[in-house]
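Only one chain is given next, in structure tokens, and it is the form predicted alone.
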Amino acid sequence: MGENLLELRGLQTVFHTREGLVRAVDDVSLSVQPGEIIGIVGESGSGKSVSMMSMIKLISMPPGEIVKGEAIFEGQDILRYEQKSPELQRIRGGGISMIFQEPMTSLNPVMTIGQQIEESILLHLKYTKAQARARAIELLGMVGIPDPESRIDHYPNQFSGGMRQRVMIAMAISCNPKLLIADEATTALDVTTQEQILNLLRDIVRQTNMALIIITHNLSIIARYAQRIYVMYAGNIAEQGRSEELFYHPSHPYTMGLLRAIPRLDSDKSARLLSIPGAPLNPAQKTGCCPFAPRCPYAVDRCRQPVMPTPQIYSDTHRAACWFRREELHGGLALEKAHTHPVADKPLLEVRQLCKYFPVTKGITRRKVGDVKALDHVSFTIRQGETFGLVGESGCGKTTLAKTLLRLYDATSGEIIFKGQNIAPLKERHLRELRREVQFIFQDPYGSLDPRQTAGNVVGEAVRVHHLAKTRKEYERRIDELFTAVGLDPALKNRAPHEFSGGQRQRLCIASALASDPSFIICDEPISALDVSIQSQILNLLIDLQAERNLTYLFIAHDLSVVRHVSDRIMVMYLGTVMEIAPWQDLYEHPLHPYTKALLSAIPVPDPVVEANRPSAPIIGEVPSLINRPSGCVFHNRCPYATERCKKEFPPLQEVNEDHIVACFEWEKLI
């Protein structure tokens, strides 16, 4: 191995909160070689953005304080600068750059991207205007924004998700950093987008011999793009080693829970998720033992004592910070079967010709001058116990139609039969029962609770609402009920939204939509906002509740690893139309549909192997405005496929095997 560009040292950060000392960062050490990709994983507040803000000396001090350590950055000791020494300024954007999570918080909405492009070119490499200029648009065409030349003077609001994190990379590039950290770069994005943005990253590390240093959540990005990966839990490295070492050899007990806890395109669909219990250690609540002991399924009293527990050496490359060797740790935990769900032939709910329409207006009269056509023509069928997966980039209208199911949103044509009545006419007085049969998981569990309420009174407000409740005992017993149900112990009713964790505040959003008795509940992104292991414990809530309850679920993702896991039948839509509907095997081993096909390409697998030898077929491009819609089929200027037929007339959905629908002039190419 040759010289690291990167050493850190024994790094410990805390902050002074009223809670205490919390040790958000302790003891870490870790290293990263030029050209070399190195990955980060963790649940939140494992301490992975803080160790690499510590280092460059990004955290608010105070209340943090790095205690001690050292950061050897190319033989220099990062932590020696003072934070606004000139040597610090120079290695902050010139030696080392940093892509944050969100683009728009990160991006000066009053300036246009050249200006802030240049505004580091100039601070860092003295170039004149006109050279700083020159080279703004020189990166906004390497990292894939069409049209440089005008684009450079365009606003943050003016671009997409995905073009506003290129222009990040394009900023965090401009100055030709030897080492670039990715922190959650890409969490916010479509999954096609996604491999975009980190294909591109790859690219540059080749082009350029620049490290990079990813930090995420999602072991699947980690096993298809870096070479080494340290784990972290609760402000320590549990395992680190190369990624073949850790996928195939996990030692610790936090790493094999991750793995066990993500579901694979490959994996078991029968088979319950198998979920870390327990939720994240506070750090402040860390007591010197090993910090994983509350949540291990192997732990006995030795690793309850104040000693943290002394590294298992595997390789030169390999150890896990545990008691155990790893031959110790395999096998004792079966897995379980996945409780099923009667699905009856009758539908629950039909769609059809479904359209939503928004006007778009100009001028100071507010003339109409065009339409944003958010759904178009929508037909499908969810039957009575099914779970119907709905899968698709930003803005192929998967919330507008959930809305307009709910009736949030009067449809602008179609029908919507639900239980054989059309309620899309229905005037808001008669839409009472509806709201007690049809109910809403949404995408952020925190945002959707009203923080002035009880989470019992959160709970039990939809038994008020529809008087499911004679009596205050009675009601008192349905709410104990429906946190039993959940999974929450009812004697937590009477504490804030606030006080309870991601993962239990979103089984309180469950327990809510389950208060009215629905028969069909759509989850809009119901895991996305949570961490992988709280992630397997809501999806195996959700199986089990629709077993006990025979519940209809409308589940709406981005992942399609987690709809496979969840679904029975899955549609696939783009820009406000129905590409493909078929059952969950089918649509994953024989998908018809373009889209569809280049959407299972771009989903990384947990496994680094399988990640090296499958072939890619990612979709160029941007998805275009909804306001600019493409003629004919919608997808045809981003797809391989695409002949003059296509570009000239939009393809009507047909049935090409049973149960199996797609809207495709090319499918049979893809057979």
Contents of the next structure:
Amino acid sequence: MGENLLELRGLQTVFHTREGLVRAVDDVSLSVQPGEIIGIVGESGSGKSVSMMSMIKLISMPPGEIVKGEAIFEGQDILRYEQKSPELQRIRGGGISMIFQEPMTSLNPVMTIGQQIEESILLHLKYTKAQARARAIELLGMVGIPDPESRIDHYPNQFSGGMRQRVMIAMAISCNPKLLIADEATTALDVTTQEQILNLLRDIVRQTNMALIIITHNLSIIARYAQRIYVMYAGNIAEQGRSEELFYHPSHPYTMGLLRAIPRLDSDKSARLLSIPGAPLNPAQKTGCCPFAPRCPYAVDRCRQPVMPTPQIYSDTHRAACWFRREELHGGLALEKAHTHPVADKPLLEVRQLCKYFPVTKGITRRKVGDVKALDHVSFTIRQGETFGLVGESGCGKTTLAKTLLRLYDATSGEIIFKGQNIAPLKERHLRELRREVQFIFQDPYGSLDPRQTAGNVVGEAVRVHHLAKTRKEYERRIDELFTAVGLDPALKNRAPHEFSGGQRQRLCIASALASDPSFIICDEPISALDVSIQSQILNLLIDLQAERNLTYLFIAHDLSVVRHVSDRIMVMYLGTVMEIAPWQDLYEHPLHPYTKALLSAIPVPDPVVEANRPSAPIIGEVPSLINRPSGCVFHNRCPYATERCKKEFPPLQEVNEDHIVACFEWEKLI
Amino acid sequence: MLQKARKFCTVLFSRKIVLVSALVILFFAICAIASPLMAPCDPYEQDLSRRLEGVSSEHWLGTDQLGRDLYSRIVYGSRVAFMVGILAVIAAAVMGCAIGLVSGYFGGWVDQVLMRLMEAQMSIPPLILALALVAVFGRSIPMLIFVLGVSAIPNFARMMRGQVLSVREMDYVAASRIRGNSNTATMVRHILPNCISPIIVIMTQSIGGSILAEASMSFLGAGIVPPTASWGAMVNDGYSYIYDAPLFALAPGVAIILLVLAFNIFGDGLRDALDPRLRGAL
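So that was the form predicted alone. Now I'd like the form predicted together with its partner chain, please.
Shown next: the complete complex, the earlier chain at its head.
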């Protein structure tokens, strides 16, 4: 092992809040060598960002306070420096640089990107204006921005999300930092863009021998990139190790749980996901014992004593903060068969040539100048009892489709045939039956519950609206049943939604969707706003409820591995059009559309060896905006198989195999 | 719930000036509710032999041009101030919120028509509008409340509309429609309660404005009918004697300033306490 570039020793950061002392970072030690990529994985509140932020004193103090610890960066303890000292300012940006999650808000909209990049160059390096500009152009070229000489004078709003993140990277590496911290840098991006950005970061590390710390909640994405990984839980490092060690021999029950809770592209679909019970520990409630003990299936009395476990050491690099060696941890978690659900041949919902255009208006007269085609001739059928998956990147029309099916939007044209009746032209007052039969689960459990209503009221509202309970007593009983069905304690029904955790809130949303006894539920990214260890709980719940209540799901997600786990058939959409519809096996094993193929190859698998051997063929470019939709096949400008015909004609949906529908002229090339 | 209220009060009164203004409001409120107990004399009893007297143990703030006890008249004047101030604001808030709610929720031509109407009303200076309405319908307390209420409607309508526009896009509003709630039920159950806190703030602040408007109207002789005690009318009576008996005009003037200022500061305090972004900082 060479000289460490950065070494944290026993870092402890606390926040003094009205609720008491929150130990956000508790005795964290880690090291980074030059040119190394390390990953810090953890759920929200695990202290992964705070530990990095407190290292360069970017937390607000007070309420924050760095109680103890050292951060040795290039031989000096940088925690000694005052928050606003010139030494620390030189290190921030000059020595250690950061990229944040939101590329949309971390650039100043009134300055050109050139000015913003030059600003930090001029601040840290002794360059003249002209040199700084030349450097900025060079950097923009390096991060893959085409035509940097002219793009440098553009404003942030003229760049797409992925391009902005590239600009952020250019800015972060402008002063040749020794260490770059990417804090959830790809979380807000589309899958295909995410892969491009991570590849770019890896290439930069290789070229410049800079060290990179990737902070993320997603174990899968770092399998391909990180050499060493730290897993954090409630402010402590639960496990650390080289990436192979961690993925093949997880030794902390939390890591084991996480790895088993993620649906993978290659996992066994018939088995139930193993989930970690409970919710992540709030660091305010730490008692000094192993923080994972309340959720750990192996916990014994010793784990609940207020002493932190001494780490088990498996190799120079691999250690886990657990009282037990991994050989001693067995039993407790057995694979269960997943519930199966019968699928009838009868269609429940048939969508024919559905279009939804939003008018684009201009000027004060609101003259219509064009259409945004959010849905363009979408057709598909959902059978009774099945789970129909819908995947696509941002702007593909997933949510517009859901809202049009629910008649929250009026369709521009086309038919929506639900149980034999075309509901597209119905007036609002004739939708009562539809409102009972079709329900919706939102992505964001924080925005979808009325903060002024109690949990019981939210859940019971549909019961009242549809007069499903005759007496007060029956109504109360029904609410209790619904709470129990989604795994919540009925005693909580008088609480306000903000008193529940994210996972519990999503359970409330599910309960309120079930309240009217619907037959069809549209789930719009129901787990993407939740912590990783909660996601599998909610997925399992949805699968169980489907079997118990004979539900049909339209399951919308951007994560193909999640969709694969729950769906019988899957539809892939891109820019408002259907690309491919196929049973899940066919879709994952023999994708017939170039876009599906590209999406599949962009999904990371939490397995370093599989990742290393997988042919990586990232697709070029980014999802275009709906306003400049390409002519002909909407995918032709990113498609490696595109021909002249694709630029002019729109390929119709054709059934090429039994149940396998694809919209591509060149599908035979993919067999 | 109790704990929450206590926490709210801690934040609200963490600034001393807010506490002081709350006490001022409380004092005048007690004056208004329990005027006979708070006033040492009958405010209508004239004694022409003791006109325009200065401060004495019998008349704490002296007497007016008809020999009536000034302090007692100020105490009784708070009744008018509170009644007109609060009722006018309530009337304005109810009508304004209804207009704003409908306008914001339905949008489209309904919104266009209602908002153009509000703008038309706003283009007329409120005092002139109120004077014109009084000239047509005559002077009385209910008339005054109605007139001042109407002139404050656009404030509430516009505020409410803005709130509704943002709340309308929340997922829980869509959720309410998906559950089968009618438009009315969605508006009343889910949108209104989530828009109400800024309305409460501007209500508090508007009470001050309303009291001031009532005083101005009475000062101009278009408000309260004498002999009912009204601060505005008292200032008007007093200002001709400003050199002989300065307290006669000044005392009711100070009462107006104190109460209006107190309502404005208390309103600001409420706004800060209800704003989640400021709550953490305090």
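We call the rigid core the largest set of C-alpha positions that still match within 1.5 Å between the two forms. Residue numbers count along the first chain shown, from 1. Just so we're clear, the structure is a prediction, and the values are computed from it rather than from any experiment.
Undergrad: Please check if I117 moves between these two forms, taking a CA shift of 2 Å or more relative to the superposed core as movement.
TA: Result for I117: yes, a 2 Å-plus shift.
Undergrad: Tell me whether G502 is among the residues that move between these two forms (Cα shift of 2 angstroms or more, core superposed).
TA: For G502, whose C-alpha is compared between these two forms after core superposition, the shift is less than 2 Å.
Undergrad: With both forms fit on the core, is the shift of the CA atom of I152 between these two forms 2 Å or larger?
TA: Yes, the C-alpha moves 2 Å or more.
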